[in-house]
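Single chain ahead, written as structure tokens, the form predicted in complex with a further copy of the same chain.
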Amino acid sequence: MSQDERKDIHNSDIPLVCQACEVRHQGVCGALEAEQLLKLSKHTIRKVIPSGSELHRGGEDSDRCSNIMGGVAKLSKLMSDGRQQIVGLQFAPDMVGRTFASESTVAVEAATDVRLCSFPRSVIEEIMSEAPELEHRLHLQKLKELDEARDWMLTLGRKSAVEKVASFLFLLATHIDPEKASDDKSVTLELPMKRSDIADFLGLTIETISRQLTNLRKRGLIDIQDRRTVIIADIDRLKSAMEQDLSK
């Protein structure tokens, strides 16, 4: 097994788990040499989680991070009473999970099937601290997390409830699939969650989401093929909703 048949400098050392990763280099572990991958593969372990089950519970300790190879997580925040309020979502190859320590009032749960390659936190930040680039990975990770989130946050505070739902739909539109971004105008997509969670996304019920969804469909903006798929007629037209009440 240590002939191996594309035997360059890249690959030669290489653990084969890394090898077959098809999100490798986009994700964090780009940064890392054969050395350091070895080094954190020995510790990863590769699993699924089901749609609905949580990677971590919010407020608990947690020592584990991983990287995502597909689907999506969801990010949430719960208050006393039960209200609750999803704060992000998370696509491949983002990862997820408290490294130094933040990040404790976040549960983070899967919102479709999610392919994880776990790890535990103190190897990952171990690494971080012999490898700069890593360190220098996450942390553009994170200022891309911190930009979505004050977006989120506009979206949140100043945008009416069709806005909102237009907004995200906008969101996912350019997050699943984004090499899929084809040259037409047209995007079919396939929703990661079920309305509620939607509705908790987007700070409102989810009677309110249904009745957005159907104002959209209404006004030709999109075509709900049924409820867990949604094509975007005009992806321009629905950028423009984001900024436009289309309430009356």
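From a predicted model like this one, the values you see are computed outputs, not experimental measurements. Residue numbers count along the first chain shown, from 1. What changes on going to the form predicted on its own:
Two rigid parts rotate against each other between these two forms, and the hinge linking them lies at A149 among A149, M128, R115, R24.
For the form predicted on its own instead of the form predicted in complex with a further copy of the same chain, what are the coordinates?
Chain only, nothing else included.
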């Protein structure tokens, strides 16, 4: 338990729903004081979006923003001829939606069951005017997403198939279970997407995905329990494989 979480237990001014939030201190709400959290909590709705359901349809206005509390969401763009490309993933404590902009061309879909804390965009914008630190955190979160998008451009543009698959598994491990990943512990992953979606995200074929998972398993970097469960035994070795073409 972090120091901030211990403080919450003894602070009766913080709404109970916020005290119980396991990602608040890592997300944008960690910048808010008790009074601001109370104001926001009066307008929040907690809900679970089932896997495969839309969180936001691209091109439509949205008057709400949401913090991801658990699960994985996938971002995709649709072309005029019906082709679709997965362009990113979001994890806890990322925020879905845009402040000061009601429309986005990116569609957001639940890759797994996703737990959300949703609130009106107008309310969070109003609180931002009172809490500069909130705007600062949102800015840092968006810069982090931009950096990750640029890293992913490198992955798609320059890396080999096995490096792409290693990068994908490392991305999941460090976002779904960052505590274990940072402690160099064994990480067990439930892949949040079907092989076809992973292939779409990495620009590979389904057959190539399967071959490279087998390649990583034979080299002792991962263990495959079933079609969706992967165990990463050594996160540092997997990280090295992100920039080492093991297919040569």
